[in-house]
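In structure tokens, the next block holds one chain alone, the form predicted alone.
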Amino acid sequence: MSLQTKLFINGKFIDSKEGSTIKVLNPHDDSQITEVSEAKAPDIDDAVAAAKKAFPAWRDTQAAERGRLLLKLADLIEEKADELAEIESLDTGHPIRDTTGLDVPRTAFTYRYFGGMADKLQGSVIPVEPGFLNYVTREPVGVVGQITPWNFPLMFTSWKMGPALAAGNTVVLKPAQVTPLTALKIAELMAEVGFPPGVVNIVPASGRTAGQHLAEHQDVQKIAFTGSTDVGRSIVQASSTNLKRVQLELGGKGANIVFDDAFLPAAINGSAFAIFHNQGQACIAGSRLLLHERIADEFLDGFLALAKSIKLGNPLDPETEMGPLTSAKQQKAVLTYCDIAQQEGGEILTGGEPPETPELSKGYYVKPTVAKAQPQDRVCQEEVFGPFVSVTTFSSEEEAIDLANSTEYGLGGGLWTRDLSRAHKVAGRMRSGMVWINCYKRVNPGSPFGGVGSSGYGREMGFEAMHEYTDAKSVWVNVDAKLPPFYKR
């Protein structure tokens, strides 16, 4: 396993101008993995300048050629799958079984999807009045600034860069300073497959300094951000400097509704995946369990037993089912919410503390946690972003819908029922960008991903993502080659 530790600007790996570095820590034992160069404002300026210079040629590159490079990248990611999975597990705490089985394959799949999409982006002809032809083309917006989060750092390189590059934009990507290693490894692979210098620039940095500078930069035409709602609001304010386009994928507080006719074994397993996969560090996590009162006790018997059985451990151990949280800061935040739940009158049914195992004592671990809480409690309204799920009961379909829609967020939600009519009715009334029926957290590059309300706006994936990274241009042609009547002499 080799680690890349330098900034990637204009096709070269270089140190930051000020010589600043970021310590990268192993969440399993708090040891230092390495140090990477930290971009500051001058480095961001250089990266944007490189992207701006590269844009005209990349925009004019045949779409199929742009797609070919993305397809080659997908192939190379699969060749390097074991190394990428190991780096991702080491850096984030994701269990190696997940990085191998989900993160790396999804990353390759997404780059391959948008590699195939590059020459499929079509315009349209509008039926207008006789004597005129009106056609609409889609053009890349230009230099795109992208800020990715620390929870799925490898996968998000493909979600962000795949459609942007396929559409003909150039990119300055700032990975989270906590987890920069796989993004820098992707930069290595991009250089290897032949992306031209300046088309992609990757600059690990602090969000407060370099991320803010990128969002404010006059030569950046669009900013795409995935992260917290509070930071998303500051991105919107920063974008006003040149009225750049903004795409936001922000927080969530997913409602996971289990009706009394649900097939409980599937609902129990699916609900556990919804909240405990990746230690609950997912914006679409099913962090609010809404249980029909008739099946609540039976469901919880099985769900609590499953939660207690989850094997915590070193993420590099293939037997590990749940690793540490990605940072000490996040571990502290989750444990604080465990205290808040009890202070507000809730009950911790299981978990709520770090594991007692000595070999895990230095890491950022929290046991799978289930808490009874009321809908108005903070743990039912605020994003915990950890292996913490609140449980509330309901008695009717209307009450379940009201509870599901009772937060400011609207990213993802799910429901479990064997009633087809109910399934479609409830899905239609949930205020959410995505709804899963008898499953949870399913994603695919062809299916739009995004939310409403405080969960942001804009969409990742699919044709919607290609539209997010392009502008529509309307062209009018006078095919009769005659002047309109009001110009006649």
Contents of the next structure:
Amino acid sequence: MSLQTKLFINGKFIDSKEGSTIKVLNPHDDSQITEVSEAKAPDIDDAVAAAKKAFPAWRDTQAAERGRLLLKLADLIEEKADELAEIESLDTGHPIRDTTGLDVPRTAFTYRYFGGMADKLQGSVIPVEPGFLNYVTREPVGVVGQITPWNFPLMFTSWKMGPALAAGNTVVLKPAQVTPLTALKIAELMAEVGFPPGVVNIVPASGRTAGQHLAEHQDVQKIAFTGSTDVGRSIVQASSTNLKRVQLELGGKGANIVFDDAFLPAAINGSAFAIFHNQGQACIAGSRLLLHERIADEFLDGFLALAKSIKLGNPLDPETEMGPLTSAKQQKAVLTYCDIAQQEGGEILTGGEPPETPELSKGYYVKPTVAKAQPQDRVCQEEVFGPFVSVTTFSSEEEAIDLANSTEYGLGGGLWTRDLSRAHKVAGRMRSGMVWINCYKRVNPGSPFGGVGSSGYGREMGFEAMHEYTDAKSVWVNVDAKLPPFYKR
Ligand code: NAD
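Could you output the structure for the form predicted in complex with ligand NAD, given that the previous block was the form predicted alone?
Below is the entire complex, every chain and molecule, led by the chain shown above.
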């Protein structure tokens, strides 16, 4: 396993100007994996300048050629799959079976999708008055700043950079300082496949200082941000300096409704995946279980048994089903919510504490946690971002819909039923960017991803993403160049 630990600016790995570094910790045992250079404002300025310089040539590169580089990158990611999976597991705590089976293949899949998309984005011709031709082209916006969180650091490089680069933008990507390693590795692979210097710049840094500087930067035309709702708000304010475009993928509080006609074995299994995959650190996690009162006991019997059986352990062990949380801070935050749940009168049905296993005692582990709670409790309203699911019951379809829509968020939600008309009716009424019926957390590079309300705005994936990374340009042509278009003299 070889790591990249320096800033990637203008096609080179370099130290930060002030020589600052970030310690990267292993969430399994709190040991130090390595140190990486930490970008400060002057480094961000250099990265933006490199991206600005590279933009005209990249914009004018034939779209198919931009796509070819992304396709080569996807192939190289697959060649280096084992190494990337190992680095991601070490850095984030994701079980190796997930990084191998999901994170890495999905990353390659997404780069490949946008590689193929590069030359499929088309403009249009608008039917206007006779004698005139009006056509619309899609123009890249320019230098794009991208800020990503620590929960899926590898995959998010592809969600962010895939469409941005395919559309002809140049990029400065700031990964979360907690998990910078796979983004830097992707920079190495991008250099290897031949992305020109400056087209991609990767700058691990603190959010409050360097991230803010990127969001305020006058030479950045767009900020694409994935992270918490509070920071999303500050990004919007920072963007006002030059009125840059903003795309926000923020928090979530996914409602997962199980109706009394659901096929329970599938609902139990899918609901456990919805919350416990990636230790619950997913914006689209199904973190609020809404159970019809008639099946609540039967569902919980199976669900609690499954939750208790999930195998916690070293992320690098192929048998491990759940790893540690990604940071000590996040472990503390989740355990605090377990206390809050009880203070508010909720009942922890299982979990709510770190595992007793001595080998895991230094890591940031929390057992899969299920808590009964009331809809207005903080744990039903605020994003816990961990392996914590609240359970509430309902007695009618209307009540289920009201409960599902009772938070400020609207990112993803699910429902389990065998009644076809109910499925579509409830899906239509959920205030949510994505709804899963008899499944949960399905994601595909062709399908729009994003939220409403406090979950943000804008969409990743698919043609929608290509539109997010381009501006429409409307061109008018007077077809008879000799015909005066206005004053008839
Ligand atoms: P965070 O908001 O603390 O940090 C996200 C990124 O923003 C990091 O790179 C951080 O360094 C940077 N940042 C922090 N303060 C900043 C500032 N003032 N200016 C500019 N950048 C700043 O979030 P997090 O704790 O890393 O991630 C968890 C959050 O991300 C959760 O709320 C989760 O729901 C959300 N998330 C959303 C999606 C989605 O697609 N909607 C996906 C994953 C995670």
